[in-house]
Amino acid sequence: MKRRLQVMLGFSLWLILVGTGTARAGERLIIEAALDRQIVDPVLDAFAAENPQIDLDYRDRSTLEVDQRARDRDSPPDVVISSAMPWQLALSNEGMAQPLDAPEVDQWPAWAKWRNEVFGFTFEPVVMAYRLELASHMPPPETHRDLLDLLTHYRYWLDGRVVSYSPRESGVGYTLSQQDARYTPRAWDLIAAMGAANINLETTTQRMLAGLSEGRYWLGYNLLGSYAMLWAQTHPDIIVQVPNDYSLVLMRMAFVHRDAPHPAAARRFVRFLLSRRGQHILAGQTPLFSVRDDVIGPYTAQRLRDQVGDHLYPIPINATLLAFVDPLRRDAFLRRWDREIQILSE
């Protein structure tokens, strides 16, 4: 009779334990990443500091392998974080995330996430950026329309010296180009304009970054401004231009995946990305920008807000991203992107 109480005292146990999140000594916890490490290694620290039971394993990739390993049966992850936000949407209609039940939840803003699964925990502005050599050969850009008269007028000092994202190899690359071309009608010339004037394509804002440090750019399109912003503070010959006509504004999404080894720990993770410690030392000790209105610091979107005006135009999280990722469309948009690149570089 005392086995048996035992046993079901430790059964009672281990349901609480899982019903709270609460994470067991000595638990791991997966997460795969769209991410720079040494970007969020502040709001790593602090969770490891508040939850030492739990061993992190943090991976850092790109937004396409981030998505095949969401995707692997065999060895899943905890957490899924990137920016390629059609593609995490897609993972979570297809029912590979798990819905969150917590009050940071309940208090998350209706704009930031999908059916209690997904959540948009940053408020990243799309930039450009250039080489201050720049300017004296050219007036920089602050609009995309700048950008287009200068890829026009000034050809012969950009042929070659123009960077921005691939969207046939990169998820956030694909993700840019397709709104840059919803929100203005003028994007399929800029993107011919590009192509005469014989673009480079990288798949990373930190490849584009150090192109433009060591020369071989002189202009970049469609940077992270979370990654450009920090870059700058040490590279005083990069500036960074939030365009002052419309700036996209990527979210950053992270969700527990439906077969998290660990879903415990997985759960308080992402609680921690929601709650006002996190959020906090998001707008304090890193370049992502907070989401919450409740917390202060260099780096709030709300302090972005107000920096930039109404010109913020925030990719939104809903239906129309899964569109995105349906491959026809998807083929079709690139078919039309590899026309419209090659057209005058020929």
Second form
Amino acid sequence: MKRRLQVMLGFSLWLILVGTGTARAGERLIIEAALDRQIVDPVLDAFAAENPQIDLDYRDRSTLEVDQRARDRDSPPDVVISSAMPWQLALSNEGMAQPLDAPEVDQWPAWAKWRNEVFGFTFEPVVMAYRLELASHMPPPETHRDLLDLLTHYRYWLDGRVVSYSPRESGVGYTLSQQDARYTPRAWDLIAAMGAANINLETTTQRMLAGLSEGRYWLGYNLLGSYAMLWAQTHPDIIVQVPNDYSLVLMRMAFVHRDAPHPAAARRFVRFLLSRRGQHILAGQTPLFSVRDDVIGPYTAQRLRDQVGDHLYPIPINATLLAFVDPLRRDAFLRRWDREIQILSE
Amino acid sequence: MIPPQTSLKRRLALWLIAIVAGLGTLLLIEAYTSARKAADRAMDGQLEAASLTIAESLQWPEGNPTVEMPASALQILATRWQERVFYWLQADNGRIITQNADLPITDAMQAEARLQPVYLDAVYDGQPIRLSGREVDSAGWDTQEPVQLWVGHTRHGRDLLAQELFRKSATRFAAMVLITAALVAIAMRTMLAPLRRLRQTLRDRSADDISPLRLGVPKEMLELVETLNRLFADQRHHRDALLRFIADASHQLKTPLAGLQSTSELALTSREPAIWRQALETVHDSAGRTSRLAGQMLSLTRLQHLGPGHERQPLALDRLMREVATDWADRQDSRDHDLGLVIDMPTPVWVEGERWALHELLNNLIDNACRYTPPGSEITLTLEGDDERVTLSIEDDGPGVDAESLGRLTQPFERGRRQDTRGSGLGLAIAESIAVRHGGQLSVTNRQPRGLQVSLTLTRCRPPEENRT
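Hand over the structure of the form predicted in complex with its partner chain; the form predicted on its own is what we had up.
Let's see the whole complex now, leading with the same chain.
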């Protein structure tokens, strides 16, 4: 019964899509995004309400998949959104993005854009998350050093219960590891300690959170704060901790594809993301945190800074990121990562 | 009013525009290329820094080159204009070590980079880019193959920098042009001031003021003022001559008219028909002479006020002389004289002239000779000369003229202090006018031991077509 309803719904939806598609040819908008649809839905809905003639085709994928789709010469998307910042910048450097000329672009802070082509439009802290029961066995971690201490002294409890991003299979995971190692060489000690604790590697924050809720994992490291905070609202047994020593901040980056089949709609969408209204929805109805200073809401970069202090370190949007996607450097990094993760378990 | 052909101001302005346009084009081209060069020089430093940074992180584990791409190198390469950045590293055996773009690097470019670091322009992905290449070599335990290291970036920042530099040069140049134009305008006004002053002075003069101009003018205009003054002097001279002629003419006419009046008055008081007849004869005679005088005055005035002789044509001077001489030989007036003609050169002698005028000249000269010499005098017409010139002269063995009045003989009413003849005193003046019309000069000299010679030298001309032999 339920399945039949779904089929019928799907069929009627298909009819609507086809109907509007034929009635308004060229008004489609293909967005390839590494951003969970359910999180960004309020923004998409607001955009659809403002632009009823545009038929949104939002495709939620992993970061590396998004990168592949953006390089697809035969059917390029209109807008590319991804949290894998080095890959997004590399696409821009390869000439895959087109510059945007709009007042929103001029007002956008210089540290959150590159060549007026790629824009970081969210401000997502990278956090630790743990189960409430962890606190009954050990002092909950507040800093990276705490985490290393826990892994060293409570390995018995944490063995096989720690989860983090896979640097090899996730662009975000790779970026975060690179950035950690860039800030301090002690990051390698942490990786070695996590390796000793038989760390589990996942490809998305959602799966890490699901594992935490199911009790498979006790402690998650380098989760996207946006997803974790939203999750914690409905799962009181999960505690989200923004590290007190330093916290990386990831920005989702969006650009209009050079070969966008629907460039006008694409530009309108990116402008909407950067606009006061778009950012206001971001700050109020999603946990993605608005970048703009002039937006007020529960989720804004400014408010986060006020709460956490000044140890937020956004991953810089500049040409240094391009070094991370250099295959030699990536291979060397992953080789070292593999070496370090096993160094204590042998 | 003569329409002005050119304006000095406009010509100066056109020259200025031409110079500025020509020079300006060259200067702007130069400014553009040097702006680009300066921008390239400034930005090539960034290429070098990035290239050196990457070279520094090259490693040769087991002799094979590899590199951990330094993030800072790419940041340097991107510059503050956020260029697209490119790198391309190749081992000596042709293996690409790493690259982020398939840069258009040719063998020739590699060969050049082998010698020394190079910087050059190229096009990649439809965009102009700037490339720098160098070969990196390092000592090591194993043999370490050299690495070709190329970095590059787009030209956005260079273009902006060059534009800025060029705009500055262009602005400076435009300012210079404006200042020059202003200065030239001022200079032009100052320089043309004497001309304006001269115009004003000339305009303010009364119509009959022909005194010389007294005006301070620059050296270049001195000649113009001198020419004007000479013109004024000529005019003054002409006017004086005219006034003198009119005075003389009225005097000359007044004498015979007064004679007529007295003769007729005397006759009217008499009752004798014989006296009447005698008076009438005198009146008739005198009227004839007066009429001839008036005729000659008319002919002289006409000669002097006629334009330059347009009716000149080649004529045989010897033939004309012969005609006139023959004519005179038959006349009553010359019967007491011995009239001769000597043509001392091959004939015909062609000169360019007005036939009527030369005829008149010969008539006057012969008439004069007959009139001012005693009966029985010898009068000889001579024609002699060479291939270029021919001299026509008339000689007599009469009393001649005293040296003092020799020079004045050609002036109207001048008779060489002779009051005993009935001549008008205009013959030589007319002859002189005709001589001047033909580009010659009448020369009057005394002969030795006695007599007078009047001669005129003319230029010969080619015979007309139909008379060539």
